[in-house]
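One chain follows as structure tokens, the form predicted alone.
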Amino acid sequence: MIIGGGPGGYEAALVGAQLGGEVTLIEDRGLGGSAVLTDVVPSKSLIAVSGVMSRARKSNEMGLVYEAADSRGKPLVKVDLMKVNASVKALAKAQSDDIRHRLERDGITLIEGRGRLNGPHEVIAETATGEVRLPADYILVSVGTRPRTLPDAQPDGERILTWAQLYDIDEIPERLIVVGSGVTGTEFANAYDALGVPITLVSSQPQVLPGQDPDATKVLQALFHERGMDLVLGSRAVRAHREGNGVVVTLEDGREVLGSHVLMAVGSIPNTHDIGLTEAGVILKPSGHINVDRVSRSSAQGVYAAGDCTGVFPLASVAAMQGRIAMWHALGDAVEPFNRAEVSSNIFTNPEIATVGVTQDDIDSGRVRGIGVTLPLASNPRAKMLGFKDGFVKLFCRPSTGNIIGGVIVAPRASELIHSIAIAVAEQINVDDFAHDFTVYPSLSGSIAEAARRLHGHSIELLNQQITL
């Protein structure tokens, strides 16, 4: 039994159904659960619309012209947010359709409706029609997580947003307040600024992204700065609400921001509350996230967890690969524990933010025994005929050994460019050879190859230093 049809519950139901189990999915939103619905897809297509817009605002410099122009020389691109919004939530119904058809084709059991635990070897659905009592001899409870709120700045759909709303207006804000500068406030603030919008973008932090790498959010927060997003940092908003036909953020000291639309980006919270998971033996953290161990299992014997509502990394791939791990594991098949140093994550801001592995912070704390190499993509010959300026490469690896450990990628589809260093830290690539490798040339790829170059022959001396090169 799987309670949540989302990354995590339909990759494990899959699984699953491979190999010869009989499986049955619990979902009431929709297949796909947030990341399909309301977060990834949606998101990501609308940042995709907002880079064909920036594109398109650039394409002056590049040699085409348009014939019209605003006061600055700037091409003039009209944005219809309605049929943006359209077109995005037609995309995600799409993905969710295309999930269904494959459960259904590969002979899952789908129950509309809402489930919960009964003990560890039950599961209670309740659907439209009544409550259905399901036996099962293992269950996975994937029920991910919904966007966190202030008690005072509660939303309403119109004005005060969540990011699962941000879909149903129909006007592009005449200036948009984004609360949070985590990767989702970040990369809605670089969307909608792409859009046209006028952006105030406010953090409780003293700089954006915090906790990812200081080089890339350096690069970032200066060019929000230049594309002149209103930054109002080391402030923590405590309350909004609506004033006329705009809205007002109030700071912790007393200042207010105004604009027409406030998206509160402040964090999530796991759906585990009233679906049986204490009464059925399964440990919490104190956040209200399931605690699991690297193969998925919860503490109750035959109940396992995958996703946000686990607390382990909010990440798609992450809720699928924990999926996959707890049905290898529970109808076992050969099995890896799950790894958090071979995770590959990206920020969809423009530029992308891209990592894996070992992080700086790992490296200037003393955590992790390495040394890195940092190279600019300016004099890189793709980049600029894309026109880029802005982004590096830095690769980590091992003193003793050259055996790469991490990577950071900050460029245009770094999501796509950080699967190389994925693979080597993975398999526990030797820089050398992951040097002599070929890249295209001119390719984004080929300052990775050239970044494992730079690290060949340095020895532990130079260990816990930063070469930039």
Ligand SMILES: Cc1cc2nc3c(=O)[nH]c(=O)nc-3n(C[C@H](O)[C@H](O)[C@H](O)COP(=O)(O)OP(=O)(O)OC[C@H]3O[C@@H](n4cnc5c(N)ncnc54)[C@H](O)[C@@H]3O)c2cc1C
The other form holds:
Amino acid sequence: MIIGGGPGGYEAALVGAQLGGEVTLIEDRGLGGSAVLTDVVPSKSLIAVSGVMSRARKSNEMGLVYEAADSRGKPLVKVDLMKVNASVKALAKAQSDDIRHRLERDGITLIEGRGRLNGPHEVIAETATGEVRLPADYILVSVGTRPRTLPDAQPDGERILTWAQLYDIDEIPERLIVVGSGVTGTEFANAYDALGVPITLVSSQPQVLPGQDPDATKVLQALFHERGMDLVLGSRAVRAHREGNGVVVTLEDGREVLGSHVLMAVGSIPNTHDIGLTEAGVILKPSGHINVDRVSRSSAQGVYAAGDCTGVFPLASVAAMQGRIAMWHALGDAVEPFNRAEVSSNIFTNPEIATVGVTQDDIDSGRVRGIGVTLPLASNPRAKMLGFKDGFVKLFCRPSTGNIIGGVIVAPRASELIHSIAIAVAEQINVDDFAHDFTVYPSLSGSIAEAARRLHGHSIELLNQQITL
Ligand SMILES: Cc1cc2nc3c(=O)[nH]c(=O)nc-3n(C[C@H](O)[C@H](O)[C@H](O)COP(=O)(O)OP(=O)(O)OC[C@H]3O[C@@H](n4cnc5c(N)ncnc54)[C@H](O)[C@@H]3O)c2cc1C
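Since we've got the form predicted alone here, give me the form predicted together with the named molecule too.
Up next: the whole complex, starting with the chain shown before.
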């Protein structure tokens, strides 16, 4: 029995069926979960449009001539946000339908409704036609999270919005206030700015993307300034209310920020209440997330959990892997426990910021013995041809063996480029082997190989030191 049809749940269902299990999946909103319906798929579709828009607006620097220009001499390109929103929602729906077909084809029983545990070996599904009791050898809970809201900033779906409501607004914001500079807030601020919407980004943190690679956030923050974004950092928003045709966001120190709309991106809370978890012996963390081990087992025998509701790493890719691991483990297949060090992730801004493995902070704090090299991309020929100068490749390796243990890429399509470093981390490839493999000329990946080349020899000598070349 699987409760929740997001990536954690549906990927597990597919593996469960592949291994010969009799699988039932209960989902209360739509297959694909928040990932497909409101989070990953719509946001990345919107960001794809914003990327086209930024390239169009920059293209005059590369010699393209547009008939009309705005007051800053930039090509006059406008967005039909209603059309973009409609296409984003259609894409999400199509993806959800594809998932349904795949699950049906693989013989998985689908139930529309809300699931809850009745002990560790029974699930009760509340459906439109009543309650169904479903016995289970194993239960996988993958119920995800929902946007956190502040008591004095309740979303109304019109002007005070969560990210799930953004695609339903029927006008282009005159000024969008984004509250929260974590990944979600930063990605939306970047995307709407590129679409021509004036942005005020409010955050209690002193910088955008707290906790991310400091060099990467420096690059992005400088670009946000350059693009004219209004950054109100180190200021906690405590209230948002409507006034006339706009919204007012009140900061902790009493200052007010005015806009036409506000997006509240202040985190998520797990959907783990009222579904019989603690009664079934499942221990929750104080945050409400489910405590799991590296093979997705909860504290109750036979009950597994995967995805955002575990609070391990809020990524669709991690949810999917935790779900698969749960099934491999439960159904007796070979299983490799989840390894956080191998997770690659990406922030879909312009430029993108992709990371894998150990971080700069791990090395600076002495938690991990490693050395690093940072290579600016400004001198990369392909970057020049693409009209791109802000970004870098950073590579970390073990001082003793030269094995690659992590990396950061700030570049267009960093999400695609990080894969070679992710493989190197997972397969313990050393900088010399990595550097000896061919890359295309000219290419951004050439700089990754070059970074590995620069670490040759240094790896043994420069213990615990960061070298910037
Ligand atoms: C704006 C945004 C952008 C993001 N972009 C990315 C990205 O680019 N890449 C990435 O890897 N991650 C991204 N994420 C994170 C990603 O969305 C989550 O990690 C992913 O959705 C987690 O999957 P899940 O299966 O745990 O939960 P979900 O996708 O939330 O699915 C859980 C499902 O369970 C259902 N459910 C809940 N309770 C019950 C119940 N009792 N009975 C039945 N059904 C129930 C819910 O309705 C939901 O449909 C993004 C998140 C946000 C907010």
